[in-house]
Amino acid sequence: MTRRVNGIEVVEQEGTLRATVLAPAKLNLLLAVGAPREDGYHELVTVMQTLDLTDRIDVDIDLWESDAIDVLVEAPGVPGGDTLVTRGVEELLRRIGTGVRVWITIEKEIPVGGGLGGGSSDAATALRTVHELLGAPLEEAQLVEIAASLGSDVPFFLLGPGSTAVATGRGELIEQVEPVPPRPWLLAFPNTHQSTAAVYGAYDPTVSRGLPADADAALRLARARDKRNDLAAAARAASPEVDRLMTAFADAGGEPVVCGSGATVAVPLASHSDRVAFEGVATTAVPGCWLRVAWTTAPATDDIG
């Protein structure tokens, strides 16, 4: 039997629930970073927008008449498996008090360690999906609390594809806003994993331009032609490949931005010729780098494909 649960197509057969969902990547249209906080995190204001680049997540739930919880996550290409997903689903089931067996398989398309939020998105999407399949027994605030315990970006991805939000605090306080217009970006990942902690550790808060005063100010910066990412200098210093990509795109007339703390560099596209030119620039700067065009929202037509 097939049915839809809050937009998710669910196949139910002999005590097993099955669903396939997509976990989107994100682009930081603004990343303003302040001084370190007492908890070790930095105060920040960021504007995040989901992209149509996604991981695929298959969720199977076997309903047991038991208090036992069994969660298995398979994520080929993720060293050590996806522990964020495992931790999130286990905590969800513990709070629900339901004994079930959950089997999750993740097919990765979002580069690991690329600053595109793939791990956070997988965790949030799996958490939301399992919660919905089990009848959504928790309050939304509890779901957000679990997500925030996993990582600063995870609450944002609970909003799902096609979302834009202003995030504050350490990134876990989310204010959803209207999605930005569809726009294509060329993503260039140099196949080097960037340590978020190391980049934040190298960031010099004394050069901060200050945090936007409110969501409106943050959105104005996010819409600006020159995207602000306060971690860009630290990310470039940590990775020669990121530095070469940023330089090459800028020299070719682009307006590149480091994605999060790196190592992906994104450059907006205005035409198919832009795409061809920037792909050539990227492969010259970093031979063999991963390239993909992604839209800030799913476009009605693709005129630069």
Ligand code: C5P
Given for the second form:
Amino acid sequence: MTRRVNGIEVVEQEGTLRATVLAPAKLNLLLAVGAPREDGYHELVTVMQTLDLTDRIDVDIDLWESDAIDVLVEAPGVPGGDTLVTRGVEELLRRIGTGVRVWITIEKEIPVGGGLGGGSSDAATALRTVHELLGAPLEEAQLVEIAASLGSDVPFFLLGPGSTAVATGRGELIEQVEPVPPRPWLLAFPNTHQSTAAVYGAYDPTVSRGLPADADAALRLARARDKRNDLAAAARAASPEVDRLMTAFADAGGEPVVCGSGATVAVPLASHSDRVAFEGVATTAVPGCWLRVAWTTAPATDDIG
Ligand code: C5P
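Having seen the form predicted alone, the form predicted together with the ligand:
What follows is the entire complex, opening with the chain shown before.
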């Protein structure tokens, strides 16, 4: 039997619930970073936007009663398996107080370690899906708390595909805003994984231009042609490939931006010939780099209102 639970299509069969959902990547249209705080995290203001580049997540829940919480995650291509997803769903089941078996399979499309938020998105999407399938017993604030404990940008992805938000604090305080119009970007990932902690560690806050005062100021900066990412210098210093891609796209007349802490570089496209030209530029700068066109996404029409 197939039914819809809070917008998720669920197949119920022989005591199992099964759903397939998409976990979107994100782009930071603004990433303004301040000084490190006492807890070691940097205060920041960022505008995050989902893309139509997605991982596919299959969730199976065994409804037969079980004494134990049993979460099995398969994520081919993710070094060490997807521990964020496992930790998140285990914590969810502990808080609900239910012993069930959950199987999750993740088919990766979003590069790992690319600054596109793939791991965080998988964790938030799995958390949201398992929660909805079990009848949504927790308050939203509890889901946000679990998400924030997994990583600073995990709460954003609880909003789901087609979302735009201004995030503050260490990135976990989310204000959802009007979606930006759909627009294509070329993503170039040089297959070199970048450590978020290392890039933040190398960031020099004395060169920061200060944090925008409020969400409106952040959105004005996010709409500017020249996108601001305060981590760009540290990301370029950490990776010669990121540096080469940034230089090559700019020399070719583009306005490239480092995605999060890298190592993906994104450049907006105005036309199909732009796409062909920038793909050539990227391949010359970093032979063999992963290339994909992704669109910023507005919500699906049946999600609005
Ligand atoms: O929150 P998350 O686990 O994704 O952060 C990874 C690392 O990035 C942190 O351990 C910290 O070194 C750095 N970070 C930071 N300031 C932030 C977010 C992340 O310094 N606002």
